[in-house]
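Have a look below at one chain only, the form predicted alone, in structure tokens format.
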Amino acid sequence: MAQIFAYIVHKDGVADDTALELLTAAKKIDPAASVTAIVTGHGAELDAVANEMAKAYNEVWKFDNPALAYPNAELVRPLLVKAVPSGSIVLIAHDTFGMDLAPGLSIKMDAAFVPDVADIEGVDGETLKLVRQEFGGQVSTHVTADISGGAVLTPRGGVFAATESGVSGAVVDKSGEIGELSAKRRFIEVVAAEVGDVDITKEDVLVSIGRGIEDQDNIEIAEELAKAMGAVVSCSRPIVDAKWLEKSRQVGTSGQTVKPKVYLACGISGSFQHLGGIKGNPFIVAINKNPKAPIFQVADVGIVADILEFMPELTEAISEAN
């Protein structure tokens, strides 16, 4: 079986909840493997997170340059063609970063190419069985990749729970085999997220609405339920798009990153954009009207109604028993 490699995405010193994750997923694809974690940036905050790392994968490799402090597909994509062996298997989670650094790195590596994996079926042989989704995760297609000369894989984040970790790992410091590193963009700053009249990064509890709520003054219905529940309002970027709510609202990779306990989504049909801006492995419940909602996938707690008639039910419910 080929070797399986994990890529490491963290910020200030913290993997990133996918980290655990795409151990999970590589256990899919080999349940025997010993899988490598690849962490790359710049001094402490890199040396915390190899450490962290090395209690739950067998090795961590880390690549320690003043030019990988902050991620850079362009640097980082010659390191990995030149740092794994030919014929591997490399997960990268499926998120901005990783929607940049992977198509590239499987040319490069003359290796199979699957992105936005849901779910991994197993191997037969030299064929690796996937499940993706297509049409804004609509429908399940059932995927075959010849792993015969590698892949680059980029599983979904919140589709596989995170592996707990349980070993005593090595970590093996390989700077010393970067060599020149050069790109033609370079990293400038980082610009801070607005925060509104409520910073949802805070909260405990989120009721996030989504094209569900269907019209603007219908808002007022999830406000109420909120106000019920202790909770603070959310949304997904239809609702901002259609500036009924602030941006400082929204959830998804192109808005705000959150980490509550509970997280109702309401009329959210669940895309990787906005998943990617749940973290903290929060208790979901989705309230959706259609059944195959890509949000009941990683929902703790699925409910098949409409939005507009179940909120207030459930408004109801909460005040009574407050």
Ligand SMILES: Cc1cc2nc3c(=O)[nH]c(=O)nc-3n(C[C@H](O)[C@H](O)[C@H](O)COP(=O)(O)OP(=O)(O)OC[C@H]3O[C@@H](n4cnc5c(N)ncnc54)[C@H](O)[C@@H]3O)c2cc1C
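Alternative state: the form predicted together with the ligand, after the form predicted alone:
The following holds one chain only.
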């Protein structure tokens, strides 16, 4: 069986939630695998992450260099190509760093690439069988990857439960093998997302609208419902892309992480990037005209309806009850 590596994303000395999920994913490929974590970065923060990872992974490869202090995929990719033996399987979380690093890595390693892996079924000879989703989660598919030349996989965050194995692994300092670090892309700075007029992360009840709202003029319908409920309006990404609401109202991986008690998803299909922003297990009510919308798989309560008709009726009923 090929050697398995997990690339660990971390920030401010703390490993990302996906760090231990990758170990679970690796064990689904090969339960007997001795999985090696790879951490790149610089200084005390890197050491903290490396030591933390050694409590779960049998071996941790540490690459320390000031140039790696901020994760630049254009620098990390050649480093991995050099360090990882050919034919290996490399796991990288499917986040914006993984999207930067992984596809090109698979080409440079001449290995199979399977992005956004939703499940792993196992290996048969040199064939790895996995599950992915397409069309925004409306359908799933089984895919096979020929891993005879290795593989790069990017597991979706949150679908593999973290492994708490409590081993005492070894941290191996590989900094000496980094060699020259240069890239045609130079990191300058991170500009923090704008703060808006309301803080949806602090609200208990959210009336969240998606592309199903259809038109800017219909936003009012959601605002009226929110007002009647004592809630605040949030939204999915397309609403912000269309400039109908401020970016600070967007729920999802590239928006806000909210933890309300009640989340009303109106005309939202339920893509994993959207769901990734909903935490704390709220009571989710989904209203969608498509009975097959993926949001119904994660909602507590579902209503098949046209939101443009249903929301005003709900508003009216609430107003009447008061």
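In this text the structure is predicted, and so the values were computed from the model without any measurement. Positions refer to the first chain, counted from 1. Rigid core here is just the name for the largest C-alpha set that superposes within 1.5 Å across the two forms.
Note to self: Using a rigid core superposition, assess whether A242 undergoes a CA shift of 2 Å or more between the two forms.
What the structure shows: Yes.
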